[in-house]
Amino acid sequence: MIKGFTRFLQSPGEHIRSLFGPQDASAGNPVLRIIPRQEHPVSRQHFSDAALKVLYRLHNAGHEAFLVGGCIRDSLLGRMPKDFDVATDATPEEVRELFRNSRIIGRRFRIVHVRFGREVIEVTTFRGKPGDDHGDHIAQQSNDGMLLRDNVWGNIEEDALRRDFTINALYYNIADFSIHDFADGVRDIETRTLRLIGDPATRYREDPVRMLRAVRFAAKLDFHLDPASEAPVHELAPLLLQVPPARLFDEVLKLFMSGHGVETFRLLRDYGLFAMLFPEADEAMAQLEWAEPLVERALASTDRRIHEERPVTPAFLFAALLWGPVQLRQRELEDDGMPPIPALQAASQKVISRQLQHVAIPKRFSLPMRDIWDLQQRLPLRRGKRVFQTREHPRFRAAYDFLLVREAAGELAPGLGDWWTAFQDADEHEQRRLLSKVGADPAGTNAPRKRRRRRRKPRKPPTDE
């Protein structure tokens, strides 16, 4: 894949040693690489035009100008790159006045996004150290170690060791067209071997977060978690519980919508992460031996349907990842007394609620799943008109197919999928046989009730009085 590297700058790299800790030093002592052109397959050609506007504009402005992480790591790896995030040492104000198409962003981590079309190129300056003293520059821990903000601004060097994972500390360097490795990040991805920069307990306290990155990014490219990086990992998983719920459904998005949803969920297990972002679903997965199994199905739908580039929906994920909830919760209810639907509802409130205090849940997609779930007690009333009207459900598709995972997981006995996917496909002559073979099922009956009309009393005549 890539021919070797046999220019190694021994000045900057004592430089970058200096940068470490005593916890950093024990790392390996990275030493920068810089692989010229001839040397690697990076080609700007596998680059978007947008990205390649924004790097021309910044180093013809007089500022050093790379493309960073996953895009460079990407190329590495023989994949099309499809984001492409671009460090700098312009300040975000910098950038603003070099585009008149973009704006900054963010609080936490101020970034300046670049906006050509539906194409958006984040900018970030050059990151420092958090504890040095930067004037002006703010930057903000909390006591367990967590950066509530980070804008102190560096050099390429400091913002190099100040990323995740050495896989991502790759710059591409516009003006000759070089890869500059910080952290041996070439080497790790030739071993397929996923490495925090530094101490890894302080990697993950600064932002716990990167746990669930450090699990998405060996599902996603199929690599081992270094021992060192795997170590601390489950002890600090409760961390994940002082991150905004807002900022967790981003990264669920992340973790379960990019193809390789059932490998993440089963890292997620293993490694106690899963429970901190749905608790009760954990829960429910003890007590129901089908909610695991029905959740790995919908996962491997939605796994496929992105392959084949066809939508996918977070609401049906969500359904499935909270349904066993919902069922424990609905037979305590009508244990009580409650009837089947209004139980549902409530029951389906309690789960929604309490997950919005981990994972947040936009009602663009929390309404639909709902829907969802309600659908599953009109399904098997397959009663005249009524059988019309559901098919006819905005949600009826994704109904149907939560229903087809209930069947393959054993939460249900198989049947009523094939009864829908066949009622689905059949003309009207077939419909009716169909609704005639639900005989006197008294969850399905065909024959629409006739309404009993009322006997009218006899008008009395009228007497002469």
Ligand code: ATP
Second form
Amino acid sequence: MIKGFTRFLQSPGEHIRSLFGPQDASAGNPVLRIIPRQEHPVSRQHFSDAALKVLYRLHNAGHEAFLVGGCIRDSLLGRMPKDFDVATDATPEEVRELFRNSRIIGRRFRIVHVRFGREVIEVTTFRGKPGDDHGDHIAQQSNDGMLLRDNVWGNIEEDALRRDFTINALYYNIADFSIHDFADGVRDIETRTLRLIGDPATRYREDPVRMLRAVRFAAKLDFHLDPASEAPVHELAPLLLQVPPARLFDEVLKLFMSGHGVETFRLLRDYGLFAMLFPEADEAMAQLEWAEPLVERALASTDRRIHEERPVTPAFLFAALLWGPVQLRQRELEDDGMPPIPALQAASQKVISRQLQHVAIPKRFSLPMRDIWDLQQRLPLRRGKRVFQTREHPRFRAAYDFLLVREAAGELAPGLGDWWTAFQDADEHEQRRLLSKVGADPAGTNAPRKRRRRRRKPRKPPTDE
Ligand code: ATP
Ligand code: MG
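Now that the form predicted alone has been shown, please provide the structure of the form predicted together with ligand ATP.
Up next: the whole complex, starting with the chain shown before.
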């Protein structure tokens, strides 16, 4: 929490109102509002040294330099900014020349990353309207209106109107510490409203990821979507199928690994967006009653760990998201006579390869995810040396957590999880006792609740004929 913001936070809405004066009535037609330093609570103390260094060096070289986006929005909400984005009239090449520790990245959006140790400051050049005839002129649009490239330079006002939400178009000027509000973003911060700048459907078509960003910010900031920005989402959700899977992977991580996963997941489902990211998982949720609770519990546990600042891995989450489809597929194969172990292998492979067409999961996460799944078959086998091999497996802990989530979601009858909870912490004597208890269970498996049911053809209802 930012120091000195307690008073601001006690009644954030009121405080902003009193700071910024009465609201402009011309809501539909935003005008630039410059809020001088003495009338807003955002101070340089809230910014990292690296961010300030970048701003001052640009300024001293005669360029305009602003902090923009999430860091100003979050500061106004009394939250500690997570990272810093700088907007400037300097071109990427000019920025590159000012900072030795920088490099130009991206094709779709050329931006400069300036690195200070582990911190990276993102510097973007003001962007203009794609059709405008000034500056470096490289913008491309697909037939659906999707922006493929957007490297047309412009001025700050044009730059503001090209941003996604009004609350993300607030600029902090290093020249005089004022905030420039181009789209009534301050009013929307007060009323906790997410509102796209311009015509919502057009803006979603330009970049369908904005629909995911809407959900992410709504969950994270506890904002609501303005009705006009909400209305087209259901219908336009399928546009996400055209977004490159690698970009969606980055976005999915932000959606689920920011400490508000449960709420985000519910919103994604409500808006029909989840099915565009994880179609098979969405279908499995309609068929298996435990599949949705399993994902919610996995997300809740991830959220908890993030708030406790404990490490989290996306592999665990992906394991939960795709376990439903993997189980459906495994059952089918077993029903066709394949033994369980190869059936799980084949099912995993199939589900992953289909999923990769939507969201690219890198190997560094999909391999541990498969380990977590494989271990689900080994956890019930507790005879002889096996139990110690399982215990020593590098992915044991994640697999054990996953087992607990499966039990809690009602996929498995409880029991095995408790056994492993006790076994892990037990001394040698206690471990022997626990192992002898397994001996009493003839299968040695503590078999999961019987879950395989052959699909029968529904009996035809009697007819009059
Ligand atoms: P956070 O960093 O907390 O996730 P942010 O708003 O800073 O939130 P970034 O992805 O860092 O999000 O983007 C920085 C800024 O760039 C945004 O605030 C917004 O103004 C603009 N922006 C980012 N993505 C888009 C997009 N898809 N369409 C339009 N503007 C965007
Ligand atoms: Mg940011």
